[in-house]
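A single chain comes next, written as structure tokens; it is the form predicted alone.
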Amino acid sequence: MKRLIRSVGGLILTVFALPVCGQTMSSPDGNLSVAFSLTEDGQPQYSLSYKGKEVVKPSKLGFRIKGAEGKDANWDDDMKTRKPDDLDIGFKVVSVDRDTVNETWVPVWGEESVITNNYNEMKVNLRQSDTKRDMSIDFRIFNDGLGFRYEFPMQKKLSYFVITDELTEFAMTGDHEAYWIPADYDTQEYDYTRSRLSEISGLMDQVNGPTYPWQHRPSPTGVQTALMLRTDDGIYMNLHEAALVNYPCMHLDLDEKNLVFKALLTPDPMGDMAYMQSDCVTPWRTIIVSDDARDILASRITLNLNEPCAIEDTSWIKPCKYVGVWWEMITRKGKWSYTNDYANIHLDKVDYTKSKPHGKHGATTENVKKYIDFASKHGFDAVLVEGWNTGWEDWSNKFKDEVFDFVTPYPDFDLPFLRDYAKEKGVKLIMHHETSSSIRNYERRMDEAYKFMKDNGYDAVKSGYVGRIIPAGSNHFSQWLVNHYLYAVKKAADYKIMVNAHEAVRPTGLCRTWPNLIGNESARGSEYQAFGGSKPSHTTILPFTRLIGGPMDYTPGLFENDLSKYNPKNKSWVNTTLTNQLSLYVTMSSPLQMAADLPETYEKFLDAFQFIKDVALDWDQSYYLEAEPMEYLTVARKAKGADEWFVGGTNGEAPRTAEVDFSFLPEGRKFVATIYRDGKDAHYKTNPQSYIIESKNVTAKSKIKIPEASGGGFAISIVPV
């Protein structure tokens, strides 16, 4: 990251045993105001106001902890036998540090080429009177929201300790409309539900999501972040976290009677939440607030609360547009495995040369060569190959902790030939590492696997974490797993490898610090269109929720809706129109974008496919033209370093007419806009492949109305005349 401008003004207020009356701080523009105070029994609390109106009522802060005996605490002790302790009441304010920051920084890739980081800061330093323990709460207030975190300075009275519960609250001012998915310690792959807060528990059993045997849904009123909210008087709020490092993922548990959310952390197998050693900090808790839904999409709070880039030379990190054999397997047209011979599947005993192939293996030399040819012909950067390595026959069995070695190809995958052939065609191959959630196996093989990648010309990997975590009892989003996902990204950076992690913890802006993390799944992706479908509104809520923390490998570009044409046994239907799929390349911005459908399908729609070929992956500027969560959004973006603009309009269930205001274009110039839109009779269920392509001359003064079908959308590419 290159720092361009920075102005800092600081004021340190130091008064021992400050009174309970509290401290306040406003955003740089004065619209937001946070108030901190102590209750009569000395518990920290905060509240938040927007334009003079309270949006978060006084909400308590603090922890339950154990094992806090001070410098003599020993990790070898039986932490489970220690009694829980309080780190919530009995505090006095020792001092308050204030600061103002106004700077800009340059991301390696993203929705803007320059990001402004402007906030006022208030760090409240506290001491617990009886125990003499110190804790600080750091508040940073931006024009579009608030971030706060806990800090534990080095101290004898609190050196090693275990957090058993975080008491952070978000007290709502009313029975708001919420856009939510259930709290789950192992997956985020749910369709979103829109309801009042008071209706969440009653609707919990009706949510549309996976039913994996390893899932842990902890509470009938628990929901995941990023949580989108809308008040009756038109205030939009987003609750999330930033910089999730060495700490468990936070969910939110709702007290439906009082309408108060409380932090719900992902536990370890012992039921504990986080093992801490001072000097340390927690992740930031974030609240984005505006009376305009577009401001939620435009907020960069999550990125700004993360540390600057930790990679000195980022020249090897490049946005990537790719194709791959993945959709064949997802639709069950093909298979990841090479054979149906399941006997003696332990890796040390299998001799694949003596196994009979079942004939549906997707990652064959011939098939991958076809994808390489298609990618080369149409200017794609890479081909993702899943199912290339041994072990897929029964990786969910009792031997899965050692079934994958990440370096041994199947007999019908000629890696040296495909490596050289792809290079000759100017195409990269993307590696796939399905860990089967055997964490220790992956970590002990990681150096060998990454070295194997570099030796064979791979510079990007898609990793997966399907299944119960091994060792048993751990959850996908616990502190240990959170640390593992970051460990994999850091280790990959040592080898100059980019990472696209699936089934990992949801992103919290760490891509600023580690920009080789070019993609995550961490939500209900396109694959669910092959598993019974997703709601037509699904991609109109993801930018307000999942994408708040970073880009998603959503794998758009599905042109064939009737999946029985790929596999007669698959009766699923893709619940969007064709031009809706085109819009996602703009509205769901990512430096990693897949054209997910089969080459033979794209050959039937080459005129529409042209937009996928043309659309940029990296941006100089983004403009949010229209937005309403779970209903619609229209986004325009300028390609980085190019005189080109792209617009995407993604629509939900209800047909509507979008109005595109081209005032984002430079004044005094003429442009040609190529518009890909729904046909007059288009509908995601009855006529999804009906589309129109037309060209219009436009200027910065132009406004165009574009009809959007149910589950529809549009895409526009704009170039100078």
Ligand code: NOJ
Contents of the next structure:
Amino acid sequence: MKRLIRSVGGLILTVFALPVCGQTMSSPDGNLSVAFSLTEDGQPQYSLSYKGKEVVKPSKLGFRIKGAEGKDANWDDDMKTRKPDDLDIGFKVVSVDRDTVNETWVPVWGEESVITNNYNEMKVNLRQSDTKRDMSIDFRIFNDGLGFRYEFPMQKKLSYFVITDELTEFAMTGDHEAYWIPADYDTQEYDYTRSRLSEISGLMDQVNGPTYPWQHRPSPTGVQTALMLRTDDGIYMNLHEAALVNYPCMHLDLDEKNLVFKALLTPDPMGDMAYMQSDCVTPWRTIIVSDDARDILASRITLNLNEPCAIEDTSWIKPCKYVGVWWEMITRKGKWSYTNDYANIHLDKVDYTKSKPHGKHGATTENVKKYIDFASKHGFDAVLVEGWNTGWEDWSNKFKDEVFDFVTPYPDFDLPFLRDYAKEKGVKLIMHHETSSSIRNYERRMDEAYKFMKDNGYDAVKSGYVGRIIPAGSNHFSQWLVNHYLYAVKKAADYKIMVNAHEAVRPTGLCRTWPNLIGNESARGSEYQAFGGSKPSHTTILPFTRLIGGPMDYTPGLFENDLSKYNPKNKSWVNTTLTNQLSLYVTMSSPLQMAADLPETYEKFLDAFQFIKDVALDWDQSYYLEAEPMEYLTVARKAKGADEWFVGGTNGEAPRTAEVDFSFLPEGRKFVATIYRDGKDAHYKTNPQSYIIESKNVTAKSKIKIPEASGGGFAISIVPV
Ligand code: NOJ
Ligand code: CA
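The structure above corresponds to the form predicted alone; please give the structure of the form predicted in complex with the ligand next.
Shown next: the complete complex, the earlier chain at its head.
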């Protein structure tokens, strides 16, 4: 809050007792314009235009609800009656509040050190005539897009209620190109497909992603957000949500005939969507729009629609570059568990003296010591250690409530020794909490687990939610789970702990409010390069989709493509060139970055590894130089508080030549650029480790052409002469 600088105070105008006529509002630069109106039967609707052209056709708004019909809103009575009772038609406009905000704020970390929040606001206050229920729809229009949400003021006639369906639509103006992954209530770990909207259902069965028996893909026409779109006349649009709090995650279901998307919420085991108590609000529904794809990457709408930082003292939140005992397990060279003999292991009486170790355990004292030495030698901040704690033998027991206790190390992991050794070497250890998706187990043990971390010098945790949610029947992205992930982050803040959650719901900008949420996975991470591979274009679409909501713990830095070298049984191939991996440290901005490969591999490529050592984690300014979704992007960034710049060029499948314009550099000064680029015959499949490192003098006037291979890319570090 302290950091908030509000430069122009809000001018609030209220217009009372309006007729059914429409209300419009334009963005500060006038390019975008939203129109609100009521249909003939009193249903709210909106449309959006960009530079005079319609980009979202009239789209309906509202809800199906139940449980709110009791006069005194007595919960039990309401639940018994269960009459369908909807918040869709019969509305009248009571008043409209208008406001303008133009302010800047300072994030704790991120792509820029000062963020502008400039929008016009129009809050339409509605009353449903026959039920006398009040609902407002708050529209905020920025130069780069629109956000709107529903608000329910405190009222007797709508105190407790259950949302059974959200009717929000996004009506498309044509059969656009879409970059999509299927709607799924449990995972986002899919490869992206690019197709026309009308082709989505036909391609559904061909998508590449996990297929667990408990996963729920609700609709053959459903897709996830952030959804990236491109119209035939070159307009880019991004549909997502901001500030997902106490509400289920939204997917989008397409009416293929009319090309209208409708909100598709994630249900609880009863089939209900959201349990509400007024006064309350929904998350913001966001539409980012531009005729230049680079503006989608530069948009700060998602952060701006979140609440300011809720943490008073943020001095303990620090960007972090780390290595880890991890890739060797993901490639199945080593194992998380200590023994195969899980039948003898029970949480209440852990007795490893009876079980025979299989000898492939990764988190041994000796191996972790090796990683600490490597991290210390190369200037990394931290070492992640997975498989340090008991319970992994029982991993397959997907119905067992208590698999992990988060405080008991395996007998071959000497925690006090490693704690002291890491401290001596100036390196932090990163805690790992695989929850096995046993939510209640984690919640009951959380205080003890966080306290154990603090007592042992850990200040960051990687958590994970692999497998079926326990208790069974819940979905990963339902309201209860959404609340759990935030509960874990807030509680961590009480202990001054940073969180990097894997398999949690995809981010929606909550890191503005809770900057100790330094990372999330929530997409197909680089681990899939060991599970059959991802498309070479994968990281050219993630910044337009997954990263719209916040940073990703993508875990780049894979230098060895042939994973059979680590484990003869692993036939997977890393589908990128080596310098493509380097580019990701810039294009996939995150305050948390891993060098994911094995130390012995980095030892073989120390010249290229130098870039990972040098690259910054936090930025004063970002410059989006070139971008086309699922094809390529080139991004330059200035390191926070330092006279250093880094450029990343990430390419997809088709070879191309990037044109780097150095005008982002300050004028009148001379710099040296170290360029790490694909070798002449580099190709992600046939020759991925071919690269060239060269130095060039550059100024703000320089323009350099850099060839990028198929699945390739480049990285540049720039310092003053
Ligand atoms: C899946 C996560 O994405 C991965 O990083 C982690 O190592 C495993 N779960 C085990 O927790
Ligand atoms: Ca994962």
